[in-house]
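Okay, so here's just one chain, in structure tokens, the form predicted alone.
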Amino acid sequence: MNPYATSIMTFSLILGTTITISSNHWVLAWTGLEINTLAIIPLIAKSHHPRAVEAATKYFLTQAAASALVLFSSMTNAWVTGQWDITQMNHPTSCLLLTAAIAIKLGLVPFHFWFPEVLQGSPLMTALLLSTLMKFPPLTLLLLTSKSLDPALLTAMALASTALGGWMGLNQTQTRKILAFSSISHLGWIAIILVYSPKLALLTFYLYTIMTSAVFLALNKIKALNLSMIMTSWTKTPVLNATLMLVLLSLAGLPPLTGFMPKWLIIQELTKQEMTPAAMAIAMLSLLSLFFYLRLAYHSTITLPPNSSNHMKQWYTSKTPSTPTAVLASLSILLLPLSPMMHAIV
């Protein structure tokens, strides 16, 4: 893609995100979401592969439907209450429509079907943007309206997302699809705590973004699109593969790594809110996703490539180390001791 076009798309993504997260008026927030959608589509379809064009089309149709629902819910609320302020979402029907619209934009169950397919058809760096940056504006709208949302509905969607994200990721061999179902599962953790502690939901999203970015950057460095390619990359970049294993275990939420922090704090908060059954259910369902994280970690370090591999072996060359990957991987592994301070700041 032309560098000028890429810079325009990047600027539009930053602009759209900034407009949405800083606006108080529904029309401005909707405008930011539309700018974001239009900016990411060329990045999805830039390879001109039929799979990429299909992914871009699916993304456009689902996001257009979600944006229309956002506009419809805000108009309904303004019609009844006379308020266009985002925080004044008081009409029950408008709240229900908004929850559905944001669930479509985020890829929460039962509106998750588009997300794995779009990620599979996108390049790895575009998939990183779709999994992290593109989820921030819709999540901001949910945080701003969290006082008006239905806790029972969000809890049901959260438990379903965690269950389905773990269950559907079990038999995947493509790394992008595995990370798509990982994203759906993590969104379940964010959604279940959103009404009770919006700050904790935001902290969870930040940590999820750091860990997922580290995984995507590592996979992009070793050009691993499926499990067998991860297996053959061990001889090329042993240090990066060992780091990738630790980041994947952190993403799974194992102590003493960073990923354990949000799960620990969410379960603690749910118990304080007398939602012990929900806390037990989501903790048990996260074991499903733990299985495929462990399988990815196993493939990245322990399994040696078989002699009859179909992939062409690449010569080991000393590549320049990537500073962003190193920083994000370090944060993904070492932040657990700072839990009290981070929870207090956020």
Contents of the next structure:
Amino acid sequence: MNPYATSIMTFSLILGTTITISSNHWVLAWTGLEINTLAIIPLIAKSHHPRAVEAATKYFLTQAAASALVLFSSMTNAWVTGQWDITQMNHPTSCLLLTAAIAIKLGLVPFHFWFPEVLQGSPLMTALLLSTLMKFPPLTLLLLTSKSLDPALLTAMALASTALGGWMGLNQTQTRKILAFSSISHLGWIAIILVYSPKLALLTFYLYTIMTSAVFLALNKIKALNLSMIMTSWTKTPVLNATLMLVLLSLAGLPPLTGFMPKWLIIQELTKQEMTPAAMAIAMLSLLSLFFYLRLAYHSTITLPPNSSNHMKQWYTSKTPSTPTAVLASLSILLLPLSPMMHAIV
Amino acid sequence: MYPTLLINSLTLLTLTILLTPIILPFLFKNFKNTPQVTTRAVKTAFLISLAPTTAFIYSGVESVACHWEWKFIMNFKIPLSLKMDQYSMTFLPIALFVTWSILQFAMWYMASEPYVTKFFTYLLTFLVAMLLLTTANNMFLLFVGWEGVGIMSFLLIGWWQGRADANTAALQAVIYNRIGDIGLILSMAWLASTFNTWEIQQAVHPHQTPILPLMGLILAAAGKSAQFGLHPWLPAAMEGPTPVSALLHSSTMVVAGIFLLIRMHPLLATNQTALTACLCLGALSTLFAATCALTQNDIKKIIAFSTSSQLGLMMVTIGLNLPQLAFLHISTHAFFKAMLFLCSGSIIHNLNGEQDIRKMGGLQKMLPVTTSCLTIGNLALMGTPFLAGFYSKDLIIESLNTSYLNTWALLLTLMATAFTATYSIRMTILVQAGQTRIPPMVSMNENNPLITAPLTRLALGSITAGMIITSFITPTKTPPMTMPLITKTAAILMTILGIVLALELSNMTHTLTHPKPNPLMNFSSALGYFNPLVHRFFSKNLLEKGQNIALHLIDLSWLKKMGPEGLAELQVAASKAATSMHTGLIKAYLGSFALSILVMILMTH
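Output block for the form predicted together with the partner chain, input the form predicted alone:
So here's everything in the complex, that chain up top.
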């Protein structure tokens, strides 16, 4: 893409995110959300491929509806309570509408339908942005209004997200769709703890961002858009594949990797809040996503495709070093011992 | 003078002498354990055992008990208690006498056996277990002896291990005995939980004993003494060597069941149902066995069925509430039955292994001592007046006829008496009389004193034992003194009827008419079709049930369906259902969003 256009889009993304997370007034928050939506549309439709254009269209329609709902809910709240403060979202119906709107923006069940298709239509780096950066502003809004939200609704949506992310991910071979459903599952974990401990939700989101970014960057390196491409990439980047396996298992939440930390702390917090059945349910439903993470890990490292033996190691590989990948992968594997510090910092 | 110490010490001395061939090799390095040593030990033990028995009879003591406690660990004392009463004191010399004769005979019979010392050691171990059973004062020692004779029976029946039939027969013996053991253990458990003891003297119920332990005891006796239903192992046990058949399956082991009922008699006597069960079971056994014996052609099988029939008669006596008479029959039966087996062993060895009576005949001239003893044994078995069997058998039939009991049992027993005579005479005629049917190149020789001495000794016993025992043992129940003439002579009349029948039938063999297939004859020679019906049915059912439970129920259902495979199926179904929801149509998506929001609003307000 034209460097001027790319820089304008990137700058707009940063601007939109900053506006939303630092706003006190609902209209400003809405402004930031709209700027984000508009800025990322060209990035999705960059390649002008019909699927990309369709993805961009779906993204625009759902996100526009969601932003309108955000504005509507803040307006009704202002009508009833007379103020536009984000943290003072007192009217219950407004809260409900806001929750629905943010759920559409984030991709929580039952508002998640757009997410896999949009992710499938966009290039890998844009998909990364969609999964991590674009979730940050809506999450901030939820964090700011967390004490007025309905816990039962959020728990229901969270459990359904984890379940659906698990079941749908089992049936996919395209990596971007798999990562979309993994994102939906993780959002379920974030949503379930949001009301009880917003800090923990934020921590979960940060760790999820680190892990997903590591996965996306690794997949971008080996250009793996489906399972068969992952399977045959071990000859080109053996170490990256091995690291990818560990990062995927960290996403799944296996100790002693980083991904275990948020799950553990969330289950502990839920049990303290006397929500043991919910904790048990969400933990068991995560087992479903463990299966497809394992499948990805298996394909990346453990199985050998039917290459002939003189193709085992290629003599020419593109060895451009990539610092972000390395840093993010290391963080997503080794951060568990630092959990007290992480828990205190966030 | 108190004879207690004398009886005690001499009985213990007898038992210790019996154990010497087993223990001495461990103490002295150059002690060679040979069959002669074993036979001599048993002979010495017999001669010594006459002393305590005489002292017992002379002093008129009721019973002497010798009680040790083996303190195993802190609170667990194992009681070892021997009881010397009329039963064990009479049984001891008789068993030792019979065993001595059998061992002496076995020195000739098993002379060509490579492991002959092991054989004699097995027989000795069996004898020790049997004597332990008879002198036991508590159920613990009785059970030890019981299991001991069961195991030795298994080892001895399967002595010729290479023979498949012998292994099958040994297995049959063990399984049927085990089924009986279930009953014994049930009774022992009931005794322990109700009376808090395993002492037999303490097991006296004030009123009627419950039927459960008594049924257990009757089951145990049925298993060990081959009553109908658990009987097939006894004819099959004839696969063992003839000394084994003579010792175990005629005189000593098979009477263990009856002996148990005699010991537990005070418990049994209070419950009329149990007594009637014994009566009917015994009557059925005796008639069934006698019917089967009519058409058998193997000489050992005839004698086996005869044993089975006599055991049924002993059970009938128990059912009549006459334990002492049953014991008398045990004692006299030991003599002539062992002798019959030894005679058959002599005949078999002399004919080079021929056991089929259709291939014998006219042996009277060739083996005079053996066949004379055979005749004496058969006559004693039939209850010929004033031979050994008469004293017990005639008394039993008289008591049967003068008691108030089940007519059916009475009729069956009388018929069995007639059949006893029939098959005995048939065997005698086919083996000894008439033209000989043996192969020509057979050289017969019974000049060895190892054959003739035991046989003549046992013949002497068969003639005089009845008189001797009844002279010295006081009956505890009044025998019937007066009865009509027909009742008095019922036994002898049935026997004569049987003899006449047998002679008539054997005359028919001279007329050369072709025998027509006869359902009754088929029933008798197929042993009542019991074996094929029962053996197949139970084992097939058990194996099928095992397969169903282990494979279908546990492996397939619980460990596969309920676990991994069922779970995987559920997830696949859920995944498919969820995938079919994601149609890709934006209109459907937006519509579902609207619907969800509507539902959420409606649900919360």
